[in-house]
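In structure tokens, one chain follows: the form predicted on its own.
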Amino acid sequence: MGDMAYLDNGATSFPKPESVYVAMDTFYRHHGVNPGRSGADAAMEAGSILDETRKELNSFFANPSPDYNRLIFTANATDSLNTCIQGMVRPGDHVVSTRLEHNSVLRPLHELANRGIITFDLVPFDGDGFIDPADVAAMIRPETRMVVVNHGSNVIGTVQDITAIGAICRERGVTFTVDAAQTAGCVPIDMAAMGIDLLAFTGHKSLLGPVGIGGVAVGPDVDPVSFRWGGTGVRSAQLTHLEQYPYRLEAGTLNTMGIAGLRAGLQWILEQGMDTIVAHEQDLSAKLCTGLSDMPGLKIYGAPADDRHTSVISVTLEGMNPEEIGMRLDIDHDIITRTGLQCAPLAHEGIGTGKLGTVRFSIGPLNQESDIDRVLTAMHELSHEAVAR
């Protein structure tokens, strides 16, 4: 990492913590094989760390199944998500969705309703960015098979009442889809308490696994219909894809070392406590806030430090566009951001930055205070820059 202030954890987590590094190493080195492909002791032991995995993510989300196999592995969110809304509608349903959302729901919703097999509604959100479950529940039709919604935004970090939501898609008899890509390792998931029917993640952000493994936790009342068919190792004569879990929903080698890698993030996770990590960062996040704050011509989008925010926080400089600023943050202070629209632009649109988007600090557990003292000093001069323009 070197000297990088690297505030972009909500595109990736980067560092990852060292065990993570050893286990893939290893996995690879001593494991890295085809699992359950062949009865020989690697394949075995392949086979047993994707089992291991599984059983433990079923439990960390708290799936109401006690199926660990309904934890299915995936490329990364926006194929769970993918998984999870094509595999569950059917010509003439109807989805509600909201305008946080991030384009890995957005253009499937808007490819399926382009080729006439679904329509769908986007809830607005209010000036804090909230979500009103009444709101939801108003735009439910009698043929609504899904509600899809964004756990945590990418752009403002707000976090949405799910078990509300979940209570009223329970209520309706809708499945509930929920989009923790950027919840799932920072914010608490209770799929049984929060009403969750298919809760679709990555590996790769707050769960500190590498990039390329994703999930789907699918909960016992739901059968999503796989759109994949392929090998899986498993009765081999058989023509026709098999429907049990997982298989009902993988096809293929799946990312061994990229499982064995979220198995380790997933160990740290719990070795350190979320509430450890999710104090640390908030307390990072309020340092941030407020030193942003008193700047001339800085706008705070998402702000407050609270357990109804993660730690993604995005800002806007009168007088200076936001690639401007993340390529002076990178090329003068070795900051690393993310700028433009995040692939959310309703929720841009929403917060009014829907024509450059904001520049979005996104903080992680192993950030430390000094790389918020370099964001600050670094915007400090930015800002007075931008007012002497």
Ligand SMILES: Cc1ncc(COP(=O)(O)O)c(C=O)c1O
Second form
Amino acid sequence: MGDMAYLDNGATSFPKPESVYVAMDTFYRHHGVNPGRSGADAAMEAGSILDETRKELNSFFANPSPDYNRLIFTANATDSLNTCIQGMVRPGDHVVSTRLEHNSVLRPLHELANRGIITFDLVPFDGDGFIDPADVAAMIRPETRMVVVNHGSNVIGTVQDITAIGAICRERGVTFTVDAAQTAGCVPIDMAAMGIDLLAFTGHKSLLGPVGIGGVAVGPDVDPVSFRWGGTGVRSAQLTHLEQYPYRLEAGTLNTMGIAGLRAGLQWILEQGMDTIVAHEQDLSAKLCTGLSDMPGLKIYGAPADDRHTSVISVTLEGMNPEEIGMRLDIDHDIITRTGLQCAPLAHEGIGTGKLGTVRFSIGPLNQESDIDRVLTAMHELSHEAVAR
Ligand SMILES: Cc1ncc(COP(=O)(O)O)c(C=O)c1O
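Structure of the form predicted together with the named molecule, please, following the form predicted on its own?
Time for the whole complex; same chain goes first.
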């Protein structure tokens, strides 16, 4: 990583554990052929890595369906959320979501609404960044097909009470989709206990895999329809797409190298223990927040280091805009952050930063205390410069 302090793990985790690089390289050199497309040893081996990864992820997320083929692979969380939303809604349906959503939920909802296919309502969040499950219940109507909720905010790190919302969806017979882009791998997810029907995740953030791989864990009570059809490598004589999982929601050659990397990321998490990883991230997060809190003109939007928050912290500095801060951190201090609206414009509107956004620090398992020390030194310098302007 050179001398860079990388604090943009909310965008994508970096670096990856060494085992992830090794797994991808080894896989692609030895088994980089198309699984399911032939009976050759390498193809069988590639197919078995796919199967094992489906099994491991299905159990990691406690999908109540034991059929691990219901763990389907996609390109990323955006692809997963499109698969869930477009796969479930029908003309005339209503969807309930929240103002904390990423554009990967907001844009599909707006697109479908603009085409006259659905209507939707967005639940607001309170001053601490939490939505009230009672507000979700109040917005459900007879024609509500789906509730889709951001599990962990990519702007302020708040983790929503998914279990309470899941219980409401169960009671009202509404499909519950969760955007776990920011939580899969760093917040425990139990689909059965939380009442989640569709869990959309990405491989390249806290699951520590590479970019280009994501997935959906499809619960036993829902069957999204695909909007993509094509080759599956099996039953080629059939001219319509297969109904069976995983083919139902997968078409074309999968990102097998990405899956091998994702599997290694998951194995690393299980070996270290998610609790240990989270405790480390929370310690760094607490150190960062404490160090930032008494700097002049500095406002922290991401809240405390506890189990209702991931290690995503947004800040602004009076007198210096976020873009300039991000640039100065990068150019003068080799510190990588993310500035602006982070693809979640309504979340920013809600915290009062809708125009310029924030500077977002997001901590990953491979960050060290020295990274936080560097941020604090740099922000101390910038905050004094901003006050003097
Ligand atoms: C909350 C949230 N949802 C969805 C996404 C989209 O993830 P991907 O880039 O894997 O499509 C992100 C990415 O930043 C996110 O933070």
